[in-house]
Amino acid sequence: MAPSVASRRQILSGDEAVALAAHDAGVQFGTGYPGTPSTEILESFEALGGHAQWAPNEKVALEVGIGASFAGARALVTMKHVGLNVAADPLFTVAYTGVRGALVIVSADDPGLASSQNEQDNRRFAVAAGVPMFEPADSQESYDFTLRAIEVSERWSTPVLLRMTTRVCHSKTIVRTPGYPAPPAAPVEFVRDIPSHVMIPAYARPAHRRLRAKLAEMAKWNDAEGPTVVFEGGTDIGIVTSGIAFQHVREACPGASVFKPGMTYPLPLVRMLEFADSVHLCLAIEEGDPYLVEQARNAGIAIEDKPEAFRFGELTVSRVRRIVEGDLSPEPKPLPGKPPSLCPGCPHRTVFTALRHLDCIVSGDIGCYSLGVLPPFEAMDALVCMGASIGVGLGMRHVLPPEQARRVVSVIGDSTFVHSGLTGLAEMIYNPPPTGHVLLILDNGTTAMTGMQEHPGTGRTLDHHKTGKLVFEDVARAMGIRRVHVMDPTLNPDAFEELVKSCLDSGELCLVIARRDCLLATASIRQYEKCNEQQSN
């Protein structure tokens, strides 16, 4: 039996509210990969006493969560929107297998690219994978919909996507938790179910039919009982909206009728049709893609879309007013802010200074070292996604003229290397370019950009306790890299630059690990290590 939920009133961010709901519902296991704006969910869950851990990447996190769910435990898996790309392989198949314990997958989307390389709309994943989806509009709904997701997951034995966005994740609003017991959890035990959990074609074909049947049942339930809110106003215009856009709509158009589904896949299309028929003009206002519009039109509902210009970036109250008024005049340009930059004294500064002096062609990666692309360094020529620096660099090496190929360097951070650089290293060894290749791992001892989280290369768990450690130089040597160098670039910048130059000139496969703790994390790292040493003694 899950713990009883005491009635209380708190001010929480959306991330904190999800964590609290998971705790109150007796979620036994939380895992994920840190990525803004989702990071604080697991950190908050762990602070509440939940079992939480960081995974090497999102695919592994979801696979571990699936295993926990197959065993009957309630599991929470968190990631930012691009992380779901990494986890897509198990996502699509777990929709077929179904689950035993609830499996809630948080996708924290980033409209406006506050800290991301794209602003993809992950509502598309729910439809493509056949996974039900909830979209909270504030912290209260983040709490409530997490509980709803757990109920739906266990009622239909399905994973559930909780799609959040930056403003919902990080904005703080009042959360009232009711005084009722959380839904009871089933015992955690292994129950053999080969036809459900082993997706060979013979079992996957009927599983796909079961999935579609469940989605049809959930659609009927959502129409009859789902968390849809309708605000009755004037009949001239009715607005269909969801998520954070709802907050802007209510402020911008207080007199309009509003239809807000909380479960946005499968949508309550019968109720939406009734709503559309009750107003003269039905308009969808949503951030990102025209998801609601397409779903409604596919069901034969007459609905208008926002102009294309408003597909980009976050919506605001003023932008919603412009949509409703049909104002297509150029939007005022935002005031320029202070551009981001590498911290004073950051060890990455030495690295990018050397790469600039050597006129390297730099294939970069995701992390705070991405700022090496900005002045005064301007020492990065490609950046695609987590772990891509190695593969992209190798591709350049394979096809460029030799005099240019010898200048190509791949740069990746320590956490990113663990996340998805290991397979790139395997590719580097398996298909070496004729000119060799140079890989730089910038090891600052933490996942710095998302808030100093641990990873397998630090040798510490989410709560900073000692655990197994992935030693990059040992791994590289074991995989077949002969030239492996470890150096603190700040101790002798000239010697570091000379080391990189010698590697470039060698024509061999080389790994250079530039190891120096992040200045912002140094004091904490020393404290963690001291505490772990004392506990060991």
Given for the second form:
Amino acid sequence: MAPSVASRRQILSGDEAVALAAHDAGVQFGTGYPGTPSTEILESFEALGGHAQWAPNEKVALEVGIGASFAGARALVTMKHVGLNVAADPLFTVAYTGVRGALVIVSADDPGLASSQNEQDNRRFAVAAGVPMFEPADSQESYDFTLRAIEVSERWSTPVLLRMTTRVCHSKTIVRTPGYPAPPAAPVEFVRDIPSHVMIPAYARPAHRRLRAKLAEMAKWNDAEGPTVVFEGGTDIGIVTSGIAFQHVREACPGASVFKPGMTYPLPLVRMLEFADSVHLCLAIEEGDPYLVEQARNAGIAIEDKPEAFRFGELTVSRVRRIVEGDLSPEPKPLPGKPPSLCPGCPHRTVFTALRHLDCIVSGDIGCYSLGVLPPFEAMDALVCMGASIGVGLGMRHVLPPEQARRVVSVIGDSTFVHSGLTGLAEMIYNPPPTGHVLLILDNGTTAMTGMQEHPGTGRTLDHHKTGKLVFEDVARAMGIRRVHVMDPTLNPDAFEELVKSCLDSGELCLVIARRDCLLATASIRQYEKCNEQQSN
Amino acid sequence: MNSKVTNVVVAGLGGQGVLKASDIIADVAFGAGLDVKKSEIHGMSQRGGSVSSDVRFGPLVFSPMVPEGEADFLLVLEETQVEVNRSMLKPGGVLIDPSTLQGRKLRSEKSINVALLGVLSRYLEFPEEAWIEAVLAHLAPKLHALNRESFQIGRDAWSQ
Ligand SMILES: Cc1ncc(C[n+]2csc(CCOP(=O)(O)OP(=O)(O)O)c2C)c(N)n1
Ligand code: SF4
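Switch over from the form predicted on its own to the form predicted in complex with its partner chain, please.
Okay, now the whole complex, with that chain kicking things off.
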């Protein structure tokens, strides 16, 4: 085999394939916020030599991506599904403004909640915002559809969603490149376009009409030349599917006819109707919400839905067989494995031991420290979404009887604090509960949960170089918190517990920063710091 | 290789090298020119929880996940995880776990993943050199000698 041919066949995860496509298409700018299963996209893009950076949160990431695109660059913005909730505000309006350089937004959904607080189906966002969407079913399509998304984005001046799921992001499958050819890019330069890019009502009204017209055109394009896979099997049953479910369907029902659109918003409904008419029974097999079903039915296509039980969790080959066979008997429950736990020696352990001793009511947040909810600590009483610890804790303090209110603490990680804790802190200062409040920032010097990413509080960039650093104690003092304490909880756990107790008793607004590096990150952090020091000398 | 898909499930606890083992299997099958899919869930970075990963290879593979009860091989790196994963194995499928080594000692328990790959390599038609190359490609040079040794211990432990 000639080496050039061999080098074009690779085994890649879906995340790596997106990064490779972005690289091959000359994407000039990548940004996002870590979140399983999307995190590796930017890390791989950076490893391929692309410009990638972590934003403090997904909203900021999308805004920075919009700016890059308005200036004419191709931009990639990555996040997990719940990240798109945070970025929803700019999303809905960039659909109106449109883009100049391609703007591809990756939403990595997590059906089955491998590592998330919910299993929302972000295909709904495409419809709600009016943003076209592609849904790859393996790494090859992750590569190809990233390039298609870039093409569609620039052709119709629209942001494009690339909706992935955990199994597509994290499964490794074979990618042959070049797959779909990368479209040539225009130069990056500022071009004034006030009516398109400034969404005051006078300009937004026509922009909304333009958006609907573009979507109608894209639907036509999708019907005519979109990346739809049709497998012509028997005429008894025809299955409409998308994403990873396509793979399970092909395996479970090798003889069935299958219709799988690659661009799932706006859908190729004319072709779908033809397909449905060509079979006796048309059945939608899709992971998550009945999205394809509702879209098809709205268009007057007769289609059967999967039973409600299969809306929950991931689909598998066995579950698809059950759907097709109408088997509603109880599914075997997998035996429980060993649950994850905080690493032995994790600094979070000391904190939760103290909170448990003090019988605190703990308004928690998301990160490794969420494991404080499990035995032996069981020291977490609420967990909603990133940043919610502060608001939820304050709400409890406001209404609980004083003797209970005094036990409430909010606990948040360092990356989470930067992501969405700053506005909570503003609320704490602006609307202080009568009993005061205690906020604990668990500053372990990294975003541990998603695999040790940097954030503004570490003072290092995505590729670990020195940059500006957000110093939490300075920020809190400047915002008006008078009692600010910084302590390594592991040096003297009793003293740490005593400190938290004195804060609870004070009735004031207090911030305790428990600062100790994540055990697993300590060595790398030391290494990065050493490199940066040498470079500045 | 025959025309059907071969299903391997690798299981163990976080930090044991489950994902590395499945990557190695996928690389060997990939190098042989087969279609390969490898799936895993690596959500939380915390150590110690149950981890498993599926590798499937053959002329054409659809789902990246091994359907329950269809694994030809189940590699389990830690005894407590055998029962949790046993239902993945097809009737007559092969279980490879630490007891397969029949008491042979490894220089480091950390290379149990590679030792069990040594056992697995006996059942599959890929050349031994391809396995060793893939194993070494996934490890730092200072671990090469140790893992060559563990791989061989696995190969020696195999009995039909
Ligand atoms: C909106 C949103 N984005 C991303 C995530 C994924 N995520 C959950 S917690 C977290 C950060 C954890 O870091 P940190 O707060 O520093 O805690 P640690 O894990 O280090 O203890 C991330 C990225 C999420 N759940 N929601
Ligand atoms: S990875 Fe770090 S923060 Fe997470 S549990 Fe382990 S030591 Fe603690």
